[in-house]
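The form predicted on its own is given below as one chain in structure tokens.
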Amino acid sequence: MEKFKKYIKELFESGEIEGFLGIRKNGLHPVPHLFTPEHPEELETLTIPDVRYPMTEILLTIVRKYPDKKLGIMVRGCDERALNELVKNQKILPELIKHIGIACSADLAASCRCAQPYPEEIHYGEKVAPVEDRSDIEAIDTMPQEERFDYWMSEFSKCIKCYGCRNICSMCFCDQCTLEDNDLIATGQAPPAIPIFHLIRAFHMAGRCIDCGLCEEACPAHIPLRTLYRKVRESMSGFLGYVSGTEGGEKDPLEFLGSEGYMVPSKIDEK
């Protein structure tokens, strides 16, 4: 850990970064914190616990306030996938963001059932074996169609419309949220009309979800949101050949339908 702290300090001293979004010990609780070169002594509180936070969502908030700052961010495998999508969607400039990679422990990888529990470059920790587990999807896929419909309608009926799934999601970066459009989702109504609220969000997650699972962790009603989004993510890969979270290439094909004012790619114009 001391070696890792020294590395961050050297990045400050060289001017390579002007801030580092990591996790610090605050009493007994590890919490996200923006470390700065003006307060190098705070690095003594830097910690890397087996807990996860929506680091890239927090980064977006900082970037919006300080768009020209060079920032480092502690990234696990899921965080790096999120950053890749944010770059594709022009929400961050890659030259201003330095990935400081953290490999997840075997226990955390198993808990998250993570197929990529480490980033491309690791500055702390060691690679552990990926966990390939589709048992949640397979269990539902084996149900007859009517039973699957009843299952999801029952799960969606638990929703209290707290927006926890949206608020914790690094991929919910639209300037105007469809889930707050009164023509689609009636305001002042809780629970929301079933199943439109979750179908709209599932459609938006189809080409964005990076399978971090934080939405399901945040849901107070314990709706299996990750299972739903993993399924639509797989469908995007199978039908359109797009895997969200991968580095480089074009953004989500569904974005070219007109949402957010994205332009149609030139290669489509040429057909």
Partner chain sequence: MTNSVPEFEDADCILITGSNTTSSHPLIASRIMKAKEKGAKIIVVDPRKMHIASLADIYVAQNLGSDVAWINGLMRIILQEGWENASFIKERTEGFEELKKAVAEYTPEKVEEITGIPKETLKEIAKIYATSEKSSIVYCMGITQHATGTDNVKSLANLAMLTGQIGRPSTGVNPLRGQNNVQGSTDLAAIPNVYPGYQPVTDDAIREKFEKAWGVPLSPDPGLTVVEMINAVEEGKLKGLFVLGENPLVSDPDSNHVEKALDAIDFLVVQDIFMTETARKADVVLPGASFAEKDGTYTGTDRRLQKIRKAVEPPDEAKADWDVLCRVGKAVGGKGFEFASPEEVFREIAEVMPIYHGITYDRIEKEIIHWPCRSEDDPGSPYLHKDGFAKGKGHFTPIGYKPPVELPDKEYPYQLTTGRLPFHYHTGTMTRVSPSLTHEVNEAFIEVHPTNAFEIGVKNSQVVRLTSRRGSVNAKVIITNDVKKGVVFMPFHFAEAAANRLTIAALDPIAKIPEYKVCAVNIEKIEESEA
The other form holds:
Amino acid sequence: MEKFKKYIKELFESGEIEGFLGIRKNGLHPVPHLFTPEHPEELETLTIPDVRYPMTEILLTIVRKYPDKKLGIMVRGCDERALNELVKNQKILPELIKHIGIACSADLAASCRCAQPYPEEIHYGEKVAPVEDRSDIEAIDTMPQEERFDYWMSEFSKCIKCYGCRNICSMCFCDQCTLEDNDLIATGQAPPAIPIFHLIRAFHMAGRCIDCGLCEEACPAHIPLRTLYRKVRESMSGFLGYVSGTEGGEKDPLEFLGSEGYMVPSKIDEK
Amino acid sequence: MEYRTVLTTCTYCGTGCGLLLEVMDGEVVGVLPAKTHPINEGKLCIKGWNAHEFIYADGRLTKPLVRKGDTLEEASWDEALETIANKFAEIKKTNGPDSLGCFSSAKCTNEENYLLQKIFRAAIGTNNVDHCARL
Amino acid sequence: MTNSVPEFEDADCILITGSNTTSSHPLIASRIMKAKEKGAKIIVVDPRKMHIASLADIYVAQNLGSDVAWINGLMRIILQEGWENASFIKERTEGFEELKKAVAEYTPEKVEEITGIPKETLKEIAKIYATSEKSSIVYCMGITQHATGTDNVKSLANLAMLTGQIGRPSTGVNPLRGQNNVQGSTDLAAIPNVYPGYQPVTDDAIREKFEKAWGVPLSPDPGLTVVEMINAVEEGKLKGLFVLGENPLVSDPDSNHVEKALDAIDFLVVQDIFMTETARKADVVLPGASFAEKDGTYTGTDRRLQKIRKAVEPPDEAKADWDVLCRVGKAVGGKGFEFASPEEVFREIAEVMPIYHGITYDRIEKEIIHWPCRSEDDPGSPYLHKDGFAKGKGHFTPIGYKPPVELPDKEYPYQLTTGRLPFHYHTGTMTRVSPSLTHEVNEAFIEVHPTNAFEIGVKNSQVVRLTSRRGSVNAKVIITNDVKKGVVFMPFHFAEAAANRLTIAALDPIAKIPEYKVCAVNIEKIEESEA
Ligand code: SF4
Ligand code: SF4
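Give me the form predicted in complex with its partner chain now, not the form predicted on its own.
The next block holds the full complex; its first chain is the one shown before.
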């Protein structure tokens, strides 16, 4: 840990980064914090707990106000996948964001069922084995169709419309959220119109969701949201060969459809 | 460039969820659920998620006001406190301490509730102290 | 609450009545959903079919104000079937014989007639509640906001004691507190008859203790409640009022009456963060701070002490409320208001209040403490009555059913009940300026059963006028099966169509809680031009 703190301090001193988004210990509670060169003493409280906050979502909040700052961010495997998507969607400039990699503990990887519990470059922690676990999807895939529908409807009916799943998601970076479109989803109702509320979000997660599972952790109704989005994610890789969160030029295929992609083809009647 | 989070307790219902106020350059810009809080364990309801919004709403009271005829006019703290002291003293003198009373607040802190009831019980001398919790 | 929030998760049965849990206490509803996942049976008894009702294993709607009857009915069945906890009754309670006599007349047939609950359902509920290993009762304003509120609460306590479903983890009788610090403000004696920590003002020894602590002689006479103070203004007995962070003009029953009183009063001081309807009537307005702008503690619904922490400065000349109150205390000539921080105030609190005695700011930084916590090495009490009841034995109170004060009649044929929405809070002072919340709902409405809507001749979204003996308001109609025939529901968050212009100030004789949950109203369609 001391080595890690020293490393951050050096990055401050060399001017490579002007701030480091990490986690600070506040009494018993680890909380997100932007460490800055102006207050190097705060690094004493730096901690790397087995608790995840939506670091990339917070990064976006900071970048919106300070688009030109060079920032370091503590990244786990999931955060790195999120950053890759944000770069592809032109929400952040990769040259300004320095990944400071953390390998997750075996405990955390297990509780997250994480297929990639470490980022590319590791500055803290030891790589542990990925967890390959599709049991949640399999359980639902084997249900007869009708039962499957009932299952999801009964899960969705618990929703209290807190928007927590969206609020915590770093892939929900749109300026206007479809979930708040009065024409699609009536306002003022909890549960919101089902299954439309949850399906709209699921569609929007296709090609975007990086399978971090923060939504499910934030859901007061304990809806297995991650399973839903994982399924959507699998369909994307199965049908279109796209895995969101990977690095590089490859883009979300649904983006190529553009806005016209959602229109009804004009010749449809003639067919 | 400042971004920090302050652990606090939701101000809406009595469940008392733990939340983090996200502070950027001296302004609260958002809320995150406290992941390690034993009550809400990283979850919030819609009120909690938006508990910061009302802070900056129009119409916050920013200065003491004292009634002059039909209107409430801005006043200094000294003037406002003096007006209270004089009026309360006058009422107490002519009608006794039980002609004064207070509604304390289920939204305010324990310390504030303690102070207000102490003002009425100890400084004014009446037990006319209640709050709207029944409501 | 006799038990703490996380304990719900491990209950085997949760009986919810008069609580719109997903709306008013969503994160408690979250625990209840978890309990259900783990196999608990969820029972909801409520006149309105709310979200939590749709998640229940058993849901039944009772007639408004008939709670004592169905609870007595449950107890009769339990006794008849031998499902009571005989050893608990013998060792830990008294007054059992009287209770037995009192519930004897509540036959399932009679109960069905009064409450509308089918006898088979009542029996099923009795069986699940009594015979589950750990059963927990959850209730809220739907139980307390009645002229018989105290009776209702005591009946639930009878039920829990009869079956021994109290004094263990994941059991108990658990009132959910509406506002964030109702528990704390009550603990801190923002009530007329006690000093902080429920120590009676009428008890000489206790009064002497406080006279010594505060260094002044104190009044031995219990004071007036909110509703009584309003009445005292009208009678010319109360001349000056200090209102801290409340908006009684919208929150209190029969608000026309409150408005008259506030207009008539000689001197009104309001300390708040917004220019509320009440503040507009004040002679002096003091600007306070929001929860993000000050330090202090709240006590949650399960007696858990928690800190709030200052994140930013109050706007302009506004000040933290504890600071304002110290200044007011000094200005009116009080002694002992020289506090430099909320922590110093808290130290004095812990000194005079045995149930908080072992609590310090340092400790609540590091651990979760539920009062009573009597010394520094006392870990606190997540659940109460572990080794018996505070007052010795648990006392059964025989209670008979009394109908609501105002029943529907020819002139006012519908029953109005009021409540909360998930998107707003109390009188809306804070939530109605919050864009994310007003996006969801920002106007008053009234829920009407389809049959009644047909009778009145209104369609969805049309505006109607509701009239009671006390006033009238207009609101948009929502037609729904969620309310019973003859019952209409209206949320009370909207000052411009304040449900409390209609409600009745009939008080429970002991708790002095007004009967918000039932009054009689008439509904008329208004023509477009009028609306
Ligand atoms: S987090 Fe869960 S309860 Fe909240 S809106 Fe999303 S699905 Fe609904
Ligand atoms: S977040 Fe919601 S449930 Fe939690 S305390 Fe706030 S209002 Fe209550």
